[in-house]
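The data below hold one chain only, encoded as structure tokens and taken in the form predicted alone.
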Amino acid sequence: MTTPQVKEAKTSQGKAVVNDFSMTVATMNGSGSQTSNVTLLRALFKMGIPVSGKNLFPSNIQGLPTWYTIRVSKDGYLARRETHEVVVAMNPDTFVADLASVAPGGAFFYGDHLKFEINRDDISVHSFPAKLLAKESGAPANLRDYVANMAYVGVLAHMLDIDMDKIREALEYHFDGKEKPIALNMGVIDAAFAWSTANLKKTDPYRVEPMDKTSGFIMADGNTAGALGAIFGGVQFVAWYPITPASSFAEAISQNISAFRDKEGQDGKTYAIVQAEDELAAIGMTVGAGWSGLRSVTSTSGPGISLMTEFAGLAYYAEIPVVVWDVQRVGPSTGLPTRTSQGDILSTHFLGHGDTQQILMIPGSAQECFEFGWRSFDISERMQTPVFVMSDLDLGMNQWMTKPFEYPDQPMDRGKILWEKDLEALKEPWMRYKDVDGDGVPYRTAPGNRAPQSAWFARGTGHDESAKYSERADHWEANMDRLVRKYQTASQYVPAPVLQTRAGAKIGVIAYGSADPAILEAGDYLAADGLATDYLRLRAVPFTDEVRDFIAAHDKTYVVEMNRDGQMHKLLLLEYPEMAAKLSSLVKYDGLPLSALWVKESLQAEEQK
């Protein structure tokens, strides 16, 4: 696949570039907002043109600056883009940054009651009467700030030519049939496409025609997708206390699930949820369901990821299956609560003090939230051990196409539980922590199981097969070394690694989460100027035998990721150091989504040293 080329088509003013730019709009947080953008969002969606929508958003109080980015791509791409070819401005604090940022060619828009004087020359200036609009549009004095930024979705629908009935149908999805809110906000929007008809002339190349590109795609952000698996996947325990960019994920369970729970019970609930004082008590009462045989998860992000340290290594050692969903921002310390990072591979891996190595997964797409949702209880208690569902802000709390979230395709993995029946059929005693099997996996029981040899004391202390307390030297380092095995059969649950390749590539690239669509386009346009690469997203550590494989089949490949340490090329180095000199890392750590632009740019970089 070439570079792609821009799309051309005769207008009055030229060559006109359709479905191919970013548009930003520029406003002030708690503004109302984001009804508008995602209107838009959703309209262009409906109209067959694939897109993605990003929020850049303040992490601190409400009227500071937020920009809503809608990349438009013919081709597809869903990465984040460094330019931007259409701005609408509505916040006064960045109108001069906003102007700026205008590609050259590009058009600006802004309200009329911003009074800054335009010094460019190079792009399409239209003010527009947003307030008056409001006003006119017969909305409430109380509702008018609000709505005022429904203005600009109408402006756009004219200057872009945005199919007004596509809008419409976006804000009944989003107000979800209540025609009152419908008909307050279509009025302003209805009112600035007329005011825009009658006072606007276009002049910049940017429009949007009809495709049929988003056929079999939903628009779905990752939080909400992983939410509904774990519904799927059985989970009757959560426990999780607020915490950016994390706490849509819980939310999302407790709007959702009652309406995908059978109403069973005396008080006809099958599962519970609580709002926790803290993360350490979140995670605590998590590992406490999870001993007792209930699938059970807590969500959180870096910092409560510390404050999980010690219950994370108890589960880890007491071997009980917990899940936490780590939707990770940007640290270190409080750090940048609202930007994206790939920033605790490192430290969730190794969660806990003394020899411990964690599970990660890590989804790539709102589809794979959904599917780790529930593949993830599989595996925590097929291995009797938490599993930590890596995502990230980008992908846990923006917009994504995505395909269909599939129905899981296979029964669950309760792992190796016994009952009454299995204990009576046991040649020999049971022992909770023997490996009978040789893949470093013992036998469990759950509370509920009526025979008296099910009884076992979970402990975070030394302990012999039996779980009995013991300090002997022989039984540590044999309870050890079966933990290592363990987590070598991990490799075999845990979700394979994603090939892409091409002929004749010699250079390979892995990377990993949300940075994978910007992986995907930079590889297409590096083709297109004679660089072959082959690419490798991982999926989950313990690794599989696919990793070492394609490191071993390219001669240079480069691990891209977002955090300043190169996390997981770190994790690289350790598992195969026989080949480190075959492995770079290409880190990007501003807390924005990777541009295919950058990853372009610093591996051809790299390539000419």
Second form
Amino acid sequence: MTTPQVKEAKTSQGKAVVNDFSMTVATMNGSGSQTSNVTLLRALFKMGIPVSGKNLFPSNIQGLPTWYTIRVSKDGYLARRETHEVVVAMNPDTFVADLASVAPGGAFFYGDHLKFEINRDDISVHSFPAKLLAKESGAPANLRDYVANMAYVGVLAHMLDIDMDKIREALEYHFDGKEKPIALNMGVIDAAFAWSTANLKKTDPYRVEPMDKTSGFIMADGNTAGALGAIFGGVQFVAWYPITPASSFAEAISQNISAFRDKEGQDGKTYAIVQAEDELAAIGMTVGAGWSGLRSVTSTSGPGISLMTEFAGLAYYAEIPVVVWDVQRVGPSTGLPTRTSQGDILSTHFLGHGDTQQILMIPGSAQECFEFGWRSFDISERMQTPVFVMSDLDLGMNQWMTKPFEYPDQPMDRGKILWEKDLEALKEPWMRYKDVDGDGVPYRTAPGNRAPQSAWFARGTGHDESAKYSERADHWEANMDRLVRKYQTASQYVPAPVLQTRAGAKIGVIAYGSADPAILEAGDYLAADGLATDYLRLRAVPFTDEVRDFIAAHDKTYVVEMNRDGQMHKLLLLEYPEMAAKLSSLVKYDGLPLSALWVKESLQAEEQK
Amino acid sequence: MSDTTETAMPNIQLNLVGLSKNDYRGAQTTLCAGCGHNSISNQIIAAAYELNIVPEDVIKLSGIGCSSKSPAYFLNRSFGFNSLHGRMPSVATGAMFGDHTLKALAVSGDGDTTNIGMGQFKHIMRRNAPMVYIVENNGVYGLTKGQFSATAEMGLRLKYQGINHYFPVDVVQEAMASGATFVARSFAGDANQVKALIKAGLSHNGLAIIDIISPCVTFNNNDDSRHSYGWGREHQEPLHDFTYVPREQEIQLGEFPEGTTRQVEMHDGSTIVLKKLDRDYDPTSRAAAMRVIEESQDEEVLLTGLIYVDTERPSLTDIYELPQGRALNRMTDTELRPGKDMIEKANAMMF
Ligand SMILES: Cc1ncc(C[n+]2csc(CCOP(=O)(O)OP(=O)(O)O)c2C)c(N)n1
Ligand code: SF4
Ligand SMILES: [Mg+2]
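Switch from the form predicted alone, shown above, to the form predicted in complex with its partner chain and output its structure.
Below: every chain and molecule of the assembly, starting with the one above.
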């Protein structure tokens, strides 16, 4: 065995820092490090410590650098932090920068196959023989490179006090109980743990201890959560085209729907999933399925949303229910395809041509992704219009500690759809686009309805109340006005915002989606610094009355979001021009999840202006 | 309303499902008088009436163009979707899953199909969606006033467009290349053949492409144009004499000498009887199909008839194991939403 390199840190010998730091592992994409990283994350979670894990990966299958950051937080903060106290370097290409990135007093670990000069004496530095440990664990030669990353799991387990039983539990979950891969990986971890025990001396203060702060939580990514939600929402048709970071949404439906929906003795499937040739076809298919009375969904990201524009306009105007998940990434075009963003708000809200107002639902947690998975169908069918669920890469693809999924608290709402018996019971003849109830929402029928006069002709051309072709000016205007009434009605059905208040707060913060954890954390810091803020988390467009009341009730409201142009801020200005002076925009658009530090400092800077 | 049968005029012919031809019509056409698309609409009406199809059992779909307007002019009692330019195939694909017991009939134009819609056209054939897909092919964009489409022949000269310099797309050749399971060509001037092919297409369990040369009398009907009435009449060369025999009807071959006919048994029990003309043609051979298409291009003839048929390949909706005879859009909430106990399973799947 090689002799370990131990460099004693000069500055960090002090009190232990327990359950409150971030660690980052730098590896090469495609090197199998994902298993190691989620194993660490899950083991910590099972120890009862609040954790969040974020994968910062390149747009590449193999070879480019990738970083995985785990934050452990006794206080339950889940946002990304900007400092890394513990860093593991496994990638020669980024070694120098990784070494420089360790916070003073922190710990740096690296595989001893990396030969670089260590130019810091304010941190603890340890190397470990990753490749040798993989070999000595007995792993077959062809798998050694792949499992070598498990060595840092064992070393960290020893150096940070991570419970080895929990690591085993995490591996059992990851490999679905299959003993062979579990034993293979555990072998390397055990070997590394033993090696570390014999050779490394702890000189930094960072470690973990079991707590009881994760019971009643699960770990889930937003895409899987949304997919399961869609399954519980009775999804019947899915068409999709692969794109990061949305693919795993449709894939999770494919992989899981049978387990939930196929029942013994059933004479056939209750759903169909088609991988389309592009996003135009994906939305076309879902629009066709929505027209024919199915709960239908497609998932995509910004580039796909652009391609769906014409269909989105048609579905809005022909009044066809369809759900679109937009898992946002940094655009335009390829942009930064593996980085997170909230950049599709404006384009999606107005997606179409002519006058269009699309309904957006914005989940802020994995649990909410599940809820919006089913609720989006109810709203879309109730309103007979597209509903866009605006998730993002961070929420969709990373593992989140979240409250368990809850069974839908309402029966399925199929909206105003008429079948043969319903038509028979009508006193007046049915007309496809007549506003019978005064809420702007007409009644519809679906193909397969055998009642004479049930059929209608869906079209993008001007039409009268009975869906007949019409170019009459008054018909056009009446129809467009009804669509406005319908949009107003939608505000009674979309999820209301979530409010967090503090006594005496005069400053408001509005944010949405995956910005949530950073805003919550920043609110605590600001309060500690003497600035009380209230926080409204938007969950939908159209805005509900709570939003107006919130802005009106505060001297100033900051709209914090992850795009350059302050897109939600602009929508709020359009909606509430009379309160424009009270609204301020705070934006961050570097592709990274928001940090509380940035929110706090930029808000304070604005306040001092 | 319901007592009309008693007072029905004796001279109104009712079919086996008790409907008159009027029940199959649509709104008054707004296309130009003499437009080939109108005669195709008439044959769709006649075919559905004669096949005793209940109009509510059909969905009709189209893209955008003069041709794509025509679904408004037939089968008023059928659900219809006049969708987007070039995107009808995707809408049809999704729509088919709502109630897979319905028949789908789609109308498109040459521009709609081979220009803007080439991608979706190809992919719906790969998927073998059970649908009749009629391409009303006039070599031009009628609705936008006469620009060249991708099927216009090289050298075609049009008054306001000049000369077409590009190589034309051949709809049936593209269909063969993409694995369509029913490929036919016809000519709007040959009403009987059009009707028989539509009937056969409606009996096919898979994608039936029917490329119908359908002259645009306003923009592309000079006698030397490949999409004109004049050229079609002069150059039409049927592959065979084509007869559609519905399931209920007995096949009478008495009049044909032995060895001069072929029969193709269709999915719904009907039969296509092909009577040999100049050559003995086997429409189940891909190689033969490709060859006659090539030859017809070289010889500059309008080859019509059933060029290829494969009755074996499962259709799109077969592949998806949908319930027998029961529509997805009739599923109850209990069938669609997993039970309360299943939420435990969902949470247990997570870590
Ligand atoms: C996205 C889009 N682009 C362009 C148009 C304009 N447009 C309408 S019909 C048409 C061409 C139709 O040609 P074809 O499909 O051959 O039908 P025809 O009118 O000849 O029957 C075009 C270009 C449109 N409606 N939508
Ligand atoms: S312009 Fe041509 S295609 Fe259009 S209706 Fe007139 S004749 Fe038919
Ligand atoms: Mg045309």
